[in-house]
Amino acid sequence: MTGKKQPLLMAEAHRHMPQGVAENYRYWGDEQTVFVAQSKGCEFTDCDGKTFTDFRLGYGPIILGYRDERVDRAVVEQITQRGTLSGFSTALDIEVVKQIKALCPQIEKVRFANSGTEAVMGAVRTARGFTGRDRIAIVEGCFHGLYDEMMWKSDVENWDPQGTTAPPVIPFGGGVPARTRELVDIIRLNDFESLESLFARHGDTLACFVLEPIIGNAGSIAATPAWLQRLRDLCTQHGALLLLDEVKSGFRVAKGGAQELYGIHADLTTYAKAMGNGYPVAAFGGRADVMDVVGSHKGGVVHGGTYTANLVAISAAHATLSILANTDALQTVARTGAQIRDLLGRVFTAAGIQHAFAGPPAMFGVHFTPEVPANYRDWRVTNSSLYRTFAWNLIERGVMLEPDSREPWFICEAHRHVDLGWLEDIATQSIKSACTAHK
């Protein structure tokens, strides 16, 4: 994948940034790290002039397409005619909240943020302020942002699935204080026994249970309706708040996010990514009585941020949410995603590869295994090595995706223009080559 410019940029970048990148997950090794020159629709061109059809989409924010003219026009108009930041409120804040509430009926009040991490931080603090409790619970494989308490994970990668012990819980990396683990419980998705045990032990001290209903960092493995309903009931019974993290699924899998698909609603919800089509905007919201603990009154939960609700981000959200609400964009995304998922299924079947798809068409996971994984530990026994080789073969042929099968295929409205025959041919070549390499 390396051309003439990429090694020069990589060498120069190493002089100025750790690993030569602006954040850890962009580093794919010195030869594979991608430098983008421009993007449009569902494609981008790298620094050496190679064009990729992109199913990574910046980890999911692009729901319409890169440089969507409708959204960009609204942002440019805001910048040139009204300004970007004042440190005060605007009428547009209210309008965007009303849009969110119209799409997501469980939302009564909202606060804005700049990233998914910030939204989760604000929501968890709000849950603690409302309940007067400190403990939180999360699920193996879920990702809730880059702050200390959420940077604990089950070490499934190095776990022996044939053994008798559970995977150990470890920090994501250095710099995470050990004491931040003390208030965090981690259980398996769709495991009724561990769910009941958690609430029997800690239900009355839990501030909230935080869950991605469709796990965006575990190949779109999803909660079953029965398990999610039991979680909802237990939270209500014990006075803990259900906090659904829809940073990836919100405004993507349906207008009302995953909660629309399930018909099961949270007390608090976090949003980001697709709500701005690539502009940095996020939000958290929920029940009015819960959200009303946020404020400057005595004992109120503190929430703020200089760039919160900045007008570049809010104008992008206003335009994006308007398009999602008033056009057939999400129907197009779902239809196109289903077509791409189906053609991949044909390719895998023809190659004799056992496979299963997880999640909705807008962000589906591909697992080389006979059955859809029920949880993150099930992912561990999929043929992720074959998938990785297949993915790198696609990348070499101009189809961009995350080589790790824990990251879904993201679909945007602009993918409707993809030549599906071309894609099926590329996928066929790539899986054949991967199978040959793994014999």
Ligand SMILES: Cc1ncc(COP(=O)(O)O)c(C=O)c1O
Second form
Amino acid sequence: MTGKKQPLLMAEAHRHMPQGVAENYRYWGDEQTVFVAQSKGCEFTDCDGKTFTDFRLGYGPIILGYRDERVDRAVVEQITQRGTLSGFSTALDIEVVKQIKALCPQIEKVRFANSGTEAVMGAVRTARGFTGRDRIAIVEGCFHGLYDEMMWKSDVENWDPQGTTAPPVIPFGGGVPARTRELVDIIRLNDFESLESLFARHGDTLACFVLEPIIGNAGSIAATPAWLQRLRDLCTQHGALLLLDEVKSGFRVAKGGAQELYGIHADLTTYAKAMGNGYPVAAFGGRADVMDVVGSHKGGVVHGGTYTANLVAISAAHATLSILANTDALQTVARTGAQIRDLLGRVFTAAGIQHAFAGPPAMFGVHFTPEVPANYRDWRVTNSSLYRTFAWNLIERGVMLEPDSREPWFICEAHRHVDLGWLEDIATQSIKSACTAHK
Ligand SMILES: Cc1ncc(COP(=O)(O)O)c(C=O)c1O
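Show the same protein again, this time as the form predicted in complex with this ligand rather than the form predicted on its own.
All chains and molecules follow, beginning with the one already shown.
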């Protein structure tokens, strides 16, 4: 008997849930799967009392900190006064849309959703309704949620980068109808040739091009401004809509998301994660003429859902967006992220590790490679196995992150309290021990 709770919980969980978890990505192996007991700020404590400084932040939603009192108070106040949902509108719906529009000038009209997946589904359906076209295009390494037609990927993981063939496109797993593949084109980020060729072949039948401008699911590898501008121009030229998926980057990398950094605007945008500081709220929106195809008029695009804009979600968004708009929270996030990136850079340099950081400080990717990867195939030649060992060493020492280098380091406002000397020390120990293991 170890006296630990984790093995007992894991064994019990296996009896009740497939793989013993509520969703696939939480399963890290029988011994490593984490059961959380409590959280506050940038830390959480697991079921066995071990506390972690967390750079995973639930895959990015936490932008202020866990259990932020300003947000929690606002939610409790709303739901104790007005209930959680009524299936009717509230004045707060309008207020939150106004907040989004004030931060994101490309947004003219908005609809709400409960998850990033649902927001992407709504936005793609809207693009199809507006254009009368079915085809969509996506980029290797991006993730747009778990619904059938988005569950196709270039199998870069198992691909031989030295070979002469492109990685095959495969479904994420079982249960994805093969015919959904016919609707989706997949191209490489920052590759002008495949972009031009896609539009030459399918530009006039594309409903939308869906892109994470900073790929929060491939180590924050980012579109170059020139490539994104060319994509914008080609979409306009061919009457295809540009749908920027800012589920991870929105209200995080800048108040106006990645589009503020690039100065390039989408026709449709999806938001989720940071807009609610961990409460489940999402939205899609964009040009008024496009969004106005949504509605119950004849031929209108149907969008709805029982829990849409429920008061838990909408009051959390209202409080979070008001903090992001009116305080220097995102400056703090960026400054802290830059300090942490710099300290990691010092640690890797001292250990003689070639490294490159991708993306902005609020969600930066760490790649063991001499140059910042330009696309997902470049990620394949980074030393991701050394990174994995480094990450597991950090976890062992109380720093939580995803051991997969495709997941960026997420920073929240509460990380300003992290003892950077302590973190540098832990990172030094972790990289030294990883290098020894990989000798
Ligand atoms: C860019 C992007 N789009 C969509 C999604 C799906 O969001 P959700 O998990 O809330 O359904 C994610 C999730 O990580 C994402 O990163």
